[in-house]
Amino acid sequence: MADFVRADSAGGGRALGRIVVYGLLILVALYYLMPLFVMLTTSIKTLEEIRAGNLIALPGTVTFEAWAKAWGSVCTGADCSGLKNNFWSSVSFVLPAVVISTLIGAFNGYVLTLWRFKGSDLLFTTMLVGCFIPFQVVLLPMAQTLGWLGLANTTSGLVFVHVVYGLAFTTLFFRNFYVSVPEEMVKAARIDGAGFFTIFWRIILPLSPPIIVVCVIWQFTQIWNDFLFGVVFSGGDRQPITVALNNLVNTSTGVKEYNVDMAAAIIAALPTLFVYIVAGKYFVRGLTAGSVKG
């Protein structure tokens, strides 16, 4: 009987853990989700609305006039700017980027974990250095250098920018990744006849999907939610568009708009929410996939 209820007092105990537990993880998700309810709902409501109600109450009346307008659909007068246009000049420079950057830090992986030579480490710790420089130190040497290569405020000239910036991350990432990956299967492949491209192609990228998740979610975050590289790089409709979000909240026109301005927030947000939706599950579990060899 006293086994009995001890069980139960035990049992009983966890249960009470285990709501204090799910009691307070519900009321950091609802602290942390809260602004974004209210940028939601606001882009929602009238103006009228908005100055005249709370600004944590629903919308009595629903109206995407804003998100309309913040996307570009709608013209005011002669105003007819909106984000649609910087939005796919983003898209046309950060999916080339994060491709590229991906497949050369996985090449550089590759080469500096199974196919080591003399300097290997140094090589190693001076891109790695690179995590660490600050973008506003890369600033006059890069724009000279877009320059002399003919790419200054090209889309192209983006791409190389990104590309480079984040060479130092992804081939972190890889070499990390690839120091888990057995050398005997490498020297196995060797003695096949297989060649440096086609144990790079046949066996080490079809064992590379977590970690390229990994540096396409960071690569992808990065470049896309990017102001100073895309302010300083690009103009025009080639800007990206959290500049283009910054030139649309802190242009005055005579009444500020605040459902615009959430609603275009939310437009810039939502490429980066989809990849981490999509995506983010497989993230840590590709960080950690090279944290243990063997």
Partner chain sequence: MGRPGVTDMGSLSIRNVVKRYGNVTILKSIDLEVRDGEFVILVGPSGCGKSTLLNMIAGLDTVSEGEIAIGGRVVNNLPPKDRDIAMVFQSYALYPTMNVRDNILFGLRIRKSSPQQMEEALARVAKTLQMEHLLDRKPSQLSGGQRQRVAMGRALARDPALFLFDEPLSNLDAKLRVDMRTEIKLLHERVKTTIVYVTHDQIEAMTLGDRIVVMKEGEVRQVGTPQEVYDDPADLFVAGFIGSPSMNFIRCTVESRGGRLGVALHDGGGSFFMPAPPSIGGLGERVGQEVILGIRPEQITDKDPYAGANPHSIEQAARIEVVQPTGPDTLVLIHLNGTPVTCRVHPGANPKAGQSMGLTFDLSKLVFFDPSTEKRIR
Contents of the next structure:
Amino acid sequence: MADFVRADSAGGGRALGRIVVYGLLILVALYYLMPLFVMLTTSIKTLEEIRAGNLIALPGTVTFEAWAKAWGSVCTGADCSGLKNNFWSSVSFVLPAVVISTLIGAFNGYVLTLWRFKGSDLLFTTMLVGCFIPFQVVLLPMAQTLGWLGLANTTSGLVFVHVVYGLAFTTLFFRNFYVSVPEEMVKAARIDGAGFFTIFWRIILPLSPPIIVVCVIWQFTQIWNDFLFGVVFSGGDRQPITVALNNLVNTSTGVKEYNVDMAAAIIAALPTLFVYIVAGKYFVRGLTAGSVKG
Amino acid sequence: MGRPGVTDMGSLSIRNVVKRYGNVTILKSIDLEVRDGEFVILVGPSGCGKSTLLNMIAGLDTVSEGEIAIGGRVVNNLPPKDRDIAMVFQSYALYPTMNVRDNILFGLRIRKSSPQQMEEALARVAKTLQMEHLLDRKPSQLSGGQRQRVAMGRALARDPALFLFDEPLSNLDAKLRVDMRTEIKLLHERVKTTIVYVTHDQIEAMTLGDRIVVMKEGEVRQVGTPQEVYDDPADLFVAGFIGSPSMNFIRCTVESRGGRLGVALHDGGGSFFMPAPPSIGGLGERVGQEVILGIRPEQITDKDPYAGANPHSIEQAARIEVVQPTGPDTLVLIHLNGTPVTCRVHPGANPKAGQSMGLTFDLSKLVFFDPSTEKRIR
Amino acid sequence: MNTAAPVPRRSALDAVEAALPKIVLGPTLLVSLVFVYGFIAWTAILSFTKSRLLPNYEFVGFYQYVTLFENERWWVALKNLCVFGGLFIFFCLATGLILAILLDQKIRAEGWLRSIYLYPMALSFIVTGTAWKWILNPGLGIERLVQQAGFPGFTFDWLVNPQMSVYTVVIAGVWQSSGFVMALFLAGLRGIDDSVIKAAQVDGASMPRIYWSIIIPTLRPVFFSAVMILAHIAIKSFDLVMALTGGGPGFSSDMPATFMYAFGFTRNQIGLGAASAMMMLMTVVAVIVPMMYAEVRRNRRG
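Next, give the form predicted together with the partner chain, keeping in mind that what was shown is the form predicted on its own.
What follows is the entire complex, opening with the chain shown before.
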């Protein structure tokens, strides 16, 4: 792409243009970073300093008490054991849900592109609708069904819900990836004597690390950050961390400890932020790939 | 798997094979016998059903009606792996995560061959295709021609009864295509395995095949050796499809002059009579009717020093419209009966556009077609 | 050759092998039919019953819908959705496009800047809401900051002001999602054929002119998918409102999603909750279907 600043009349105008562009971009970057900065500094201040100072002031005395309290002893509702249980609770349902939905999505994508049969395109469209619906429209029946299945307020229940409503996305990811795999490769392998599963494990899966990473990151971020299913389908200390954080922040009883709130928010954000930092490229690819769905 | 009778283990019979998708008939009753060791080309424009037929032979597509037998064994219900075939694809379809060695041996591994068998197969294939130095590379590190050779190596490794090639050279550039054509032909000379080869390129068909099967719209139009198909096309389509530059077709009316049957032609100015070979009896009943005359460009040349010796030729001058030198020949465009006609003359004749030139028409190979049925008039 | 060889029967194993693709796809199809289509139908049925604390399949026709549209809180939610949706989409598109164009000027630290603009997308809306709730805190947040900077009379109490609370959701929502729109536009810009721009330059067009008349119009499909996604986020927005304002003060910043949760789960009005969920579904359909239709038709023509 060309750049219009360069195309402008030469010399001073151009340099000035560059400065304006960089200035704007850096200003906006500061704006995006500001909430993270505020969260971090607030979480290591004392409550007195917070009350006396202002948002963007650097902490005078650094203390990690708020972090310790958020992790181990803060009260959310009646429970005063901090967010650690909720953190591990989130881990315990996010990981299986991500693995299962990715695996099934991979098989679905494989069938929908390389083993197409009459009506398979229609089936794909049918499944795709799952990407579009507002989940509110399935909450009430799902609550009842989980009750019947004995899965209400359980980790398995959350795994189940996240797998069921993640499949449309994971299928879409793998389907769009495998569309570019030549069908002739599968034909060649069939003539070589390989069957459905052999072709998948020996030929297709070795091709798939990029899309597996994209899909895992997408699912991990979506499920870890989920609040709706968590708040509706879980209870007690099995609640996901997002729900616990919300309870903590919106509790109106007692003294508001902003530093603890912020420490808790960062704890809730750390896993996905970590993934973003180490695999941002794949995260962005997932976002833009997911955008095909609209 | 037992192979009946050594002599026909690589034979292929296609009997009344029909392919339908819903209401659409892709292949209309195909019959074809391929002998063991024969190199047969299925050629035709895209959509003629040649690839579908190949996929059906491979077992990648189902047969709606009729039967397919390989080595005397009906294979309609056998999956591809049990048909004792190997296939080479247009996109090569190499397994991108495996190196050349693993690509070649994949089929043997799946079939649980012994390490010794695999070692032998690898050595044989690598030697046949001269690619010992490529074995540790990944497909992405190979050139187009090398990939093509690996794809053939993969097919060779299992030593099947029947090779299927699906437009294997279409993705190569023109120069490489010519080289690979030679290699494939040499390969066939060496291994003597039956090959069924699909292409849309009539030059490939002519140069490679023992026999050519020309297909159009799900039907076999003609089966024959390359020379038979070229010299004696069954219909207008085959005549136009085979040969480059293609045969000239001129609409004209059958006349009888001085006891000879022939057609009247004009080049805008004067008109002249072109007598037909006497062997074409079918023209007799068509005097006064319109037919299509087919004449290949090399049958219209500059004045031939031997012309006097050939009673089946006439000389006629015509106005040159366009001159296209190709090197060995120069193509000259004239108009006959309002139709552009390509002639192939010696570059030494030095034709010039706009000038008139004396041309020799070789009449011995003239062909005529019925304008409505497009069949040959014999 | 002509002796009729016996046609080998297809073995049972081969038959299973042939059916494997369908067998593998089966569970997902079943799940989709039951848990998407079936549950939508179930919710639709619930919305025609007088279910309250427990489902009760006594049909009452459109009673719940009538109740819904007589409910002032539902109207507030709808109005908020329009305000929030409109502003959220507009500001995300504007910010995203401007940032993408600026970033596309051969910027040196592009990778870094892009990562900074996009990281909010990795956060939960609950975290975003928590952070902005603190930043917008009327006593200690931005208000105090500006007052300390020399404007003692400055007030910024949108978070607790029923007139303004919905706008705080817009602020936080745009902060979270505009980087994503930037990424979409940037990908679109990178996909434009360079020769088109060179041709326009040869024709003597100025760069702003080229952007306005050539580049931005070719980004149409990106606008299309961005609007679809943003509208989708807006209609479903639940977490952000819950964390930031909890729908308050009162129910001044309620949205359909929070309304549905309140009535369906905390206020034991299952029938009404189901009716509001159906209305949300219909809103999504009403937004997405015409847009898809228009886009498909345009593509066919062009």
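Numbering follows the first chain given and starts at 1. In this text, the rigid core denotes the largest set of C-alpha atoms whose superposition between the two forms falls within 1.5 Å. Keep in mind that what you see is a predicted model, and the values were worked out from it rather than measured.
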Large Cα move at Y22 between these two forms, threshold 2 Å, rigid core
yes
